[in-house]
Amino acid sequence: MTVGRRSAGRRLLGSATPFLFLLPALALVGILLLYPFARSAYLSFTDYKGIGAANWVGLDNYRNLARDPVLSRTLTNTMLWVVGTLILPVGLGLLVAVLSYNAKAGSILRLPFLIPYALSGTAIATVWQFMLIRDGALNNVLDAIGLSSLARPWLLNPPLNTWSMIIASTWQAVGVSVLLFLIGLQVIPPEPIQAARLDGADGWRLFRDMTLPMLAPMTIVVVGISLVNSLKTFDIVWIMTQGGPYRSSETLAVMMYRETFVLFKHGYGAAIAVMLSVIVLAVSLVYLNRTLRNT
């Protein structure tokens, strides 16, 4: 009887050991995504101010939000970036990798797009914000060279200040998309490509026929991380404009920021948080489903 309940214990201890390895990386995920969204989600039904108690008010936060005129306007942004983020960072990444994959000279053609990835988004959006402001670097040059009429208040008039935002956060984002690109290329196997040569496909036709179809499964994965991304678009936008002027560049995220630490309406805050991580969520589950469906 004790030989049986020995075997049984060591059986169920077997069975039992590839989740006890799962046990770190799940404490990680309760501590810090699990719980601060739940903890998000309650205080959204709250008039929580940051101090003081936290009172109920169900669905006040929620109600307030869908009246608020600013929402409109931030959704259209967001909509901006996420387009914007899929055509620039991710067009001009698989470009530049395609162009300098086989290229003699390729590691210093890529070497200008993959040290900005290096920077943080503060340091970007601080130099960005220096060439665009109405006196600066960019204004100067174009009168300098006779092109005053190109002269523009970059940051002040929408929806030309979220684009140019959007042209600063390309400069950076570019660079992660050009390694993965890279990657993809890279495991591309050479024979069908040789075949396709020998069968007379070059330059457009070989590269939309042959390279573009093998590239599927990492152009997945690049065009997920910058939806997810653009979507929580956040630090570039506050640096540069602050969502200004007049709330006119704001993003979900500095619409929640603003309304959390600035105005100190933290449940109102939480109710903006909890809306803009449905919306990656639906996102995400929507476009995975789409692709992997096609594929």
Contents of the next structure:
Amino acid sequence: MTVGRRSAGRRLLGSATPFLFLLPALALVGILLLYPFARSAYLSFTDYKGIGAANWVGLDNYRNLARDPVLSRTLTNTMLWVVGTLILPVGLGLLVAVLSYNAKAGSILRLPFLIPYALSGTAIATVWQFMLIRDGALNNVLDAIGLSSLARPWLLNPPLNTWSMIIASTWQAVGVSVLLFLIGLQVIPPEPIQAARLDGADGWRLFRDMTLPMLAPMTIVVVGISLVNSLKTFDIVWIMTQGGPYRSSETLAVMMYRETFVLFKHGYGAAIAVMLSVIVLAVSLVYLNRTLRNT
Amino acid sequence: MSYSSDPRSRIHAPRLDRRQLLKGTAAAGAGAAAASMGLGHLTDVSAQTQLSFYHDKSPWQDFFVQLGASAQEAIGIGWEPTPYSDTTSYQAALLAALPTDQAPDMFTWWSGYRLEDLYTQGALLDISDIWTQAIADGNMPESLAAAFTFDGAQFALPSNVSYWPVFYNKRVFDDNGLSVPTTWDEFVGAADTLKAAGITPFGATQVGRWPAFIWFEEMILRSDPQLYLDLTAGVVQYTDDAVVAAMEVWKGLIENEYFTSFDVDMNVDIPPMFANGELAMYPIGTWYQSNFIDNGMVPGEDYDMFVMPNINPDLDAKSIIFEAGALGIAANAPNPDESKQMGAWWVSTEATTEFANLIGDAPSNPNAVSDNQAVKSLIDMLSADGYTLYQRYWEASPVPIVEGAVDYLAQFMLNPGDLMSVLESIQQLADQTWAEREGQ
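Now show me the form predicted in complex with its partner chain, since the one above was the form predicted on its own.
Let us now look at the entire complex, which starts with that chain.
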């Protein structure tokens, strides 16, 4: 009996061993990710103001959010960020990576795109704000070269202010896309490309029919990261416009921050956070589900 | 300067008590508290006490350190100031810490309605006894207490007091043959002259959100100070004819292109523009002067201040906006008695003189004298001419109204044609906010 118990215990320990190794990681995820999310979800049903009691208010915060006139503008801006980010940093990153890959002065061509990636978002925002204000560097340059008609207050009118900030963000974000696409290009085996060349494929056709499909695994990653990051856009907007003027450039993440930490409506801010999380999760699932199924 | 002649003894605080949340006077609250507490028991403290002190005025960190050293010398209590460079992060950190045993002893905050949530959540120590003593000693004007009073008792001290005049570049005025305007027509006439000379007459911006209220409060106050009080107290609607008329005046100034571009940064762009003569006038708090001084300007020589004239020529009222920062003691302060002794020292003539001269702003204590000639002249003028002080819009009305209003006012600045829809939107917010407060 004793021997049997021992061996049963050993078997149990043996089967539990993998879970014991997983435990620290699970605990970290639980403490740092799941608990804060559960806490936010709970707060979204309360009137918590950052201090004092959190009184249960049911779905009031979500009802108020649905009625909030700022929400539609915020969702539109967030969508602009998603579309802009997919077209500009991802598209430009792919272009630079392909053009500079195997090119003689490729590293020099890539350098201007890689340096901004090393800068902080706050520094980028500050520099671009200096450039884009009405009396800023960009309008001064346009005036100096006789293109005054193109000068305008880039950060004052919607949706131009959001597009201006997307361009500023592109300046930084294109670097990481270039890096990732370069890695993708390096792992493409040379044989199929050579075979395609022998068959007469060249230039655009070679890129469209051979390189691009073989880059698909990396493209999925780059697009996926960009998608999620663009939905969460916060720092550059907060520094450059604080979501203004008159809340015209707010994204969902900026709206969440403002309601929570500027207006101390923590319950309402938590409701926006939950909505943002649900959107990010849903978009990610749909995207990964479709792209992974297709590949 | 005698106590009675000081403008700060004539502060006309807005009716913070309209909804019965902020009521009573300094005298009533402070008197009751003094009877029960007194300051006598606060004398037995350790010579080694170092209080924790949080603030979000990072440019003043060295000054706070210096004041801590002076306090250590004077009363045997010092503090270790912890600066936060970002106000939003500071507020979040403080709100999280105050209900816990991690609360600091002392901290800076904002007065009026901005202090209300901390009071209603019981996060502040009642310091009415310090007020009673300071008023008795003539170290604080009784009327200033209203900005820190809830239910008849005081819950914070003034960390600093600023006035809101119009700063003007003296060289620019001299070069263009201008003198300080004393009527609205002269004020606008000066703007015309400056504009014709290629100089931007007035500074204004909506960058940072809050600066959008600066010209708004001036337009209302210069039309009728009672209108300003009634509007901030919710007695008058934002769509009232008198408010519309005041806004129309502002609209006229915008349409005449008297202003800087509304996307300039008040900390980065405006000071050099003002210093090099591209910009002539800027209405802002006296705390802002360090920006001019940092650009090589000497107070009283290169720049000076005047009070914006009344729009309505029949109006006799002499009014100016004031702003009071708050210095609170946490209800959960680890060293409440020592903190109160530090608070009592903070409002002394010695401390207020040293601090005001370090930050280059007006002293909150009527017995203190500023070494800044421009500030001294302003205070002397406010005293001599019997000015009444009105609390800044930012603190004078409930937070949800003000926070929403600054965004709508920015919309008006950029699209003056939206005037009525902007005022209607602010009024909707005001209706909702006052109704919620009545329901509480």
